[in-house]
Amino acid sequence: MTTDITASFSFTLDQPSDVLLQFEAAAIPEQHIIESHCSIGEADHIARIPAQDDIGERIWLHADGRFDIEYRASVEVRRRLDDLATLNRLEPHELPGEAVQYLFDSRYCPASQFQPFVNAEFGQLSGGQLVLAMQDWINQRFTYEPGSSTPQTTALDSFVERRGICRDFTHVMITLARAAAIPARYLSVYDPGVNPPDFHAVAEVFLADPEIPGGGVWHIIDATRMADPATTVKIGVGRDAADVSFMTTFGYAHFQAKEVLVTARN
């Protein structure tokens, strides 16, 4: 399957001053890159540096004046897809290093508070069929509600208001999950399916790999069922969303526009 992304983003600098971007689709073994264009303009520095587990690329400016960002590319999705009611939940113990940081409790995810939660609510289930019941909760009793928070809305502010965007579906699944000793991560992705187009949020959870004894395979999880993980291009990954924003400044800024069209192809 390949994806087709056009994004484009504009935003003004007062005065000289740093921004971190990252929007391009990652060059990873699971989605190849057929083609991609990148447009920035002239910036007194630009950089490219390795993001977050070497899942993408992060770009530093340090510039004034107007900025307009153009990007396209085209990505043919390679991704293995199991079914996750089968997999097994690997004891914490067991996790590779790579996953252990995705247990515990970050700024929007404050998981220890949720393990008597889903201990009631979940107990009796385990790995992946535990991980599908979170997503059902979520999807069933949250309200997908543009404009109801912000940036500062943590996991459990959503779990009281159950409503959100993408951002706060996705905190509220790495949350449960992790409050069950399920590595969670969070994903920025592009995908066909999110309505309207726009950079996109879904979960991760780390499970047993069924074919390699003691292994272990990172599987999308989208708690807003708009992403299909078969068409679903990652652009990073962090521990929620303040680790992997597409645009984060260091000065003041001013963001004008923004177009995302992603759409899928045989």
Contents of the next structure:
Number of protein chains: 4
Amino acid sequence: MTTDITASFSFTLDQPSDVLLQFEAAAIPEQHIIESHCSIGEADHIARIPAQDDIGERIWLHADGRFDIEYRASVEVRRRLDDLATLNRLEPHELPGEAVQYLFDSRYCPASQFQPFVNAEFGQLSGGQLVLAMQDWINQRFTYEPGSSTPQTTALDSFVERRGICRDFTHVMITLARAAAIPARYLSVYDPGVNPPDFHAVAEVFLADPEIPGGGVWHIIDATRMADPATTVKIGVGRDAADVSFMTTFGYAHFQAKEVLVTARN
Amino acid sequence: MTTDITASFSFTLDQPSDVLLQFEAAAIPEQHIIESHCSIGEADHIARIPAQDDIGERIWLHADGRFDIEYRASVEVRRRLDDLATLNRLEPHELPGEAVQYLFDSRYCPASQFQPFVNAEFGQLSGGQLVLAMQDWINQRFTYEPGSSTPQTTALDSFVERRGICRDFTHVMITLARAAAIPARYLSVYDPGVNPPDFHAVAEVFLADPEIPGGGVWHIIDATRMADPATTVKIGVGRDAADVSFMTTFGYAHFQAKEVLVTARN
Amino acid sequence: MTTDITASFSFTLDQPSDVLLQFEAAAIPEQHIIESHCSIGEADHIARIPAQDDIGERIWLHADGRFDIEYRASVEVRRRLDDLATLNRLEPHELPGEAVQYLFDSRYCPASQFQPFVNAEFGQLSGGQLVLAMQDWINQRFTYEPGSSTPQTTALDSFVERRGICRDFTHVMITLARAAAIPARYLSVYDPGVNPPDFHAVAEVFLADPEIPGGGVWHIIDATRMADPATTVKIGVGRDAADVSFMTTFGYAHFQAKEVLVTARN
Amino acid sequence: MTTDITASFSFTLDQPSDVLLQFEAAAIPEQHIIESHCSIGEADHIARIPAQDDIGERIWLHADGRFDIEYRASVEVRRRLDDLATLNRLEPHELPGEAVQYLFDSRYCPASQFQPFVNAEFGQLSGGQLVLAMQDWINQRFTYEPGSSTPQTTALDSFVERRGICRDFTHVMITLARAAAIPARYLSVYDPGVNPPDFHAVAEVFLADPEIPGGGVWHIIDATRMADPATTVKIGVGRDAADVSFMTTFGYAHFQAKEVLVTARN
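What would the structure be for the form predicted in complex with another copy of the chain, rather than the form predicted on its own?
Complete assembly follows, chain above in first position.
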């Protein structure tokens, strides 16, 4: 499948400021960038740095005044789409170094507090079936309700409030998975099936690779069920929303406008 | 300087469990492991994996019953000991990918909330002088008080409670530095000057390298002022205490005993 | 001074619901209701109950559909306006039962955590001078910034974020006073000098009555400095914002419109 | 039933300090104090003040040095012991002023966040049956585990951690009841069936009086199921644990010893 992205963003800086951006499709094996075009306005300084886990890049700007960014890309998505129900987990002691950090508590995902709940509710399940049961559990109980959460809302809040946006669904998904010793990370994506299609958040869990003994593979899991892993384009990953922001400003910025169109074709 | 470490730990597992350990001096350029000996008891499975930022290793065990770990090491510490007061900061847009994650909010360090305070209190300072002023600010106002904090205590709590242990002092130090756009991470260390000498926590901040334009160096800063960077031996790093635990058990463990002796010699 | 209030509120209930309202000037000795008119729409059930500390009333409605409330009042304010700087505190052991509950931690005011800060920052002051110093401290450091806080924001958050609306300024004021063992409560008021003039929040502190040995008097203190106690009309009191809401709905309500005009005359 | 209480407490004050105590059986109609003896050591100042809702008294001391309190009481418990399953709730709009404050969020009981959960889990139940279902829900899922919670632990924490002491069970019970618009308060009690028998915490909920139309009665409900309302002796009530402390010190106290014996007889 090929996913086409057309995006434009505008913002204004009141004084010379540093801005960190992350909005491009990541150039990684599972998604081939057929073509892309990125035009960033005038800046004193533009630098690209590798983003977390070397998935995608972040862009540093030092700039002033109004900024208009145009981004277009066509991305061929060719990731493995295993049936999660058939996948085992890796035992904790089999986890490689890269996955271990995604077992720990993070800003919005205080996973260790959730162990008694996860044991009681899902204790008899394991691996991909456990992950799917967690996705069901959230999806059946939570309401997607824009405006019901704030940037301070944690998975602890969302778990009792049972509503939120994709960010909140994903924080609860990550938290439950980690509480069951399954590494889970936060993914910012473009997906044609989501409305709005930009900067949707989904979780990724690390499960056993059925083909390589002791090996593991990251799999997308969306507790909102709005994204389709066959067309999802990854922008970047992190522990949780604290790590994967479209724009972080060191100074004062006014966000002006955003327009994003994402479509899929065979 | 050479730091000698002798440590023994015992714990008992009620059933076959996975355990993640991190207690050895990290083999990194700034500290040369002259010799070391590590004896871990019987286990079905022992695996070493690289720890965060490739600083040190974590050890996975799958084991049962009683466990006795003996660890001895002699470490020659030869890190750069710049006078922080002379060091500049890197502008945010100069920061490399490896340092950027240490700008973000983490489990115990909600740095973005502290920006107004940091601007008001330290706005006129920069770089190493800013970091030293933050260390002073904490050190003069906080009381080291074992038992006054819990594993849930965040930098937000400690900031008003003005007391805690090394973990809490360090969380506030990290939080203030990040709020000023200086990357800061959490470091678990052995240090002969600290009582007890094991698993002391200090912060590390990323400042400009005076010798390499655009380059940066991590520097130890201890808000408790108990550690001496000339003798401090690094075990591991992380975003905050959530990432750097001596022992994480996936199952049920009873901690039995711990005995650690750390001394320095020229 | 006489304060004139004209207010209208509209809301719509989707189904028969219970609503708790509190918006009228309290009939208490310090403010004489010269005249008032309150028209509430059609309801199956309207009941007035005494509000907290017998200051003002709350109105229970059981109703359905659209609701329009019109309220007009002229209130002669004649409260004591002592110079706070001249007032002593009551020693804790002198406090009467009615004031003691206002020493304790409440939903948004975790005062006990702030004792070390309050001792360090204000330890040499006492009574009204202490309260005025706390008002100054907040007023000089905090920015009044609508939209910067949420209904979940506590005094702990506001204390580091140093911004908020009247609710947040007042929560910090209450928290600091309680941490110094001065009873403090939350007050919802009309005040002509405030924009918008409706449902402004201020604190009240309990200090020694210079005329009655062992007696105490509640005094208004506004950390935003927008209200003038000579014209402030009290609606109701509580531990914090959790207790004093203009409207609490048990069911689903849509708020339609609110228009309030408050003026003062001699 | 008659409950006999013998209690002794000792503490030491380092300097002249104010202390607020609440440890006596409340003299209220539902529990007749057959006899009682209270000996408090030497103090400059001893004053009794009515406690919250006029249930019991608090004692203010101003004192220095070592303090030994001896308290003995025989209390005939004769409260109504309705079968909760038969009791209706009062509609919110029927609630009297005294009960309304117990609908609101408090320090440890952020009830409004729990409404979606309570509606989903218990939406089809009402009144006493709802309260009993909540008691069951907690009792079946939670583990009584001394040391697993701290004085900062809220009902939000306990709800996911699913363990705690009587204080935590009671906070969750109160929170769920309030989220269903049933007034609920925190009760500190002596009860012979509890180990240790002193300062046990239970909840009280306000339900319809079957004998008086529109009237309500408070009923004890213990999510730990350790207390028996037929022998429980009430000490005091509050919004949550923040309000009902055995001892609050304004200054520095060392707690020395506590010995309590509570027995029941017919």
